[in-house]
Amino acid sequence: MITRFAPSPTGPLHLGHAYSALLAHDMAMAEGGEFLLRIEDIDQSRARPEWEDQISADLGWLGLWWPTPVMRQSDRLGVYQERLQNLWKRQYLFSCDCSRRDVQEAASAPQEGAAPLVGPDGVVYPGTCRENRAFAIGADVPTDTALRLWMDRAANMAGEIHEDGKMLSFVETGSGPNDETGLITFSAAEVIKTIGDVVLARRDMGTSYHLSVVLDDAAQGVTHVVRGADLFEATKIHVILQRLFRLPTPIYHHHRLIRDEDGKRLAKRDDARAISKYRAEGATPNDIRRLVGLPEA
């Protein structure tokens, strides 16, 4: 078993991060496997070296160990561009210049004031730029625009590649937001309707979370992806990309989210629950384990 913890160095780790990292580490150690740390720093406008240093310090204090050097997404931009080029030439992408506001307004317009459909990647894209599919033979993928996955074509092709015909699937050993567990199946039609044409490369990054995480997990041989239940629906996007790239699909373990007293999910701005603050106040790693509901080491 190979698990991983993949934080972004854009702020302090909090109790929610501690729970996810400890759970992934414990699962791997229980099976005699390996736990990996990966730094997801594709957002260079927000990533800071000092936060990366703090991540290592906090995780080390919690008693976690991982092999070095760690993988950094900022070192893999060439890999992401190569895969985008592959998808572009295979006619799975289109360029898009819509802003978030453009998408919101276009998605809302046909509904006469009704709230637009929201999927794991935000408001489901209404298809404004979908005709931007000018695939000249040998043309390079454009780099001055966002690139979206043409989900209609991608999901249907992924379904044909899948051994079960049109149904796509992944194995869930944790649970989704509605207690989904076991073999999770879904259809191309479902994804087209409820997720839509997701962004695979932002103009200012040259990649996206969805593209990077799929390629990075495969490159590191991750067998079990441990992450929060808020990413359960995004797994459907990742399964489709895995099929298109002929990559293995890991086993997924989505876990509960650590929330504050008001039931809100913790965010990096919740400095009061930062691991470093607990350390400074004299807490022990086992104190953190108890706080997040994990057995003591």
Given for the second form:
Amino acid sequence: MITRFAPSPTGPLHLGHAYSALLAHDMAMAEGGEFLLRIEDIDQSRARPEWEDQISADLGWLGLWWPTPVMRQSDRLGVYQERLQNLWKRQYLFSCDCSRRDVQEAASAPQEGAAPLVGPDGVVYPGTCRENRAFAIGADVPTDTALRLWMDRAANMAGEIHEDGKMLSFVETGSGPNDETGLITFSAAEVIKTIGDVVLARRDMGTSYHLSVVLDDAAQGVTHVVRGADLFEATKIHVILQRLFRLPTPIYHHHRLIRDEDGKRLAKRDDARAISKYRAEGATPNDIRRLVGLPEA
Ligand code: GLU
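Take the protein just shown as the form predicted alone and give its structure as the form predicted in complex with ligand GLU.
Shown next: the complete complex, the earlier chain at its head.
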């Protein structure tokens, strides 16, 4: 078993991150497996080396160990670009210049004031730029615009590529936000409607969380992805990408989110629950384990 913790170095590690990392670590150790750390720093406008150092220090203090050097997404932009080129040539992508506001407005228009459909990646794309699907055979993927996955083609092809025929699926050993567990199946039609044409390359980054996470989990041989239940729906996007790239689908273990007293999930800016703060106040690693409901080490 290979698990990983994949933080973005854009703020302090808080109790929710500690829970995710400890759980991924404990699961791997219980099976004599390996726990990896990966730094998800594609958003270079927000990532800071100081946060990365702080994250490593906090994880080390919690008693976690991981092999070095760690994988850093900012070192892999060439890999992402090469995979985008591959998808572009296979006609799964289209360029898109819509702003967030354009998307919001176009998605609201037909419903006359009704709230637009929101998927794991925000408002479901209303298809404005889909007509840009003018694929010049042999042309290079554009790098000066955002690229969206043409979900209709991608989800239908992903269903066919797999031996099961049209059924898309993954195995969940934790649970989704509505207690989904076990073999999770979903159809291409559902994904087209509820998720839509997600951005696979942001203009300012040349990649996206979805593309990078899928390629990196595969490159690191991750067998069990342990992460918060807020990413359960996004897993459907990841399964489709795995099929298109003919990569194995790992087992997924989505866990409950750690919430504050008001029931709100913890955010990066929630310094009150930063691990460094507990450390400064004299807490022990086992105190943190107790706080998040994990057995002591
Ligand atoms: N960098 C992502 C986050 O911090 C990781 C998500 C994942 O584990 O797939 O939310």
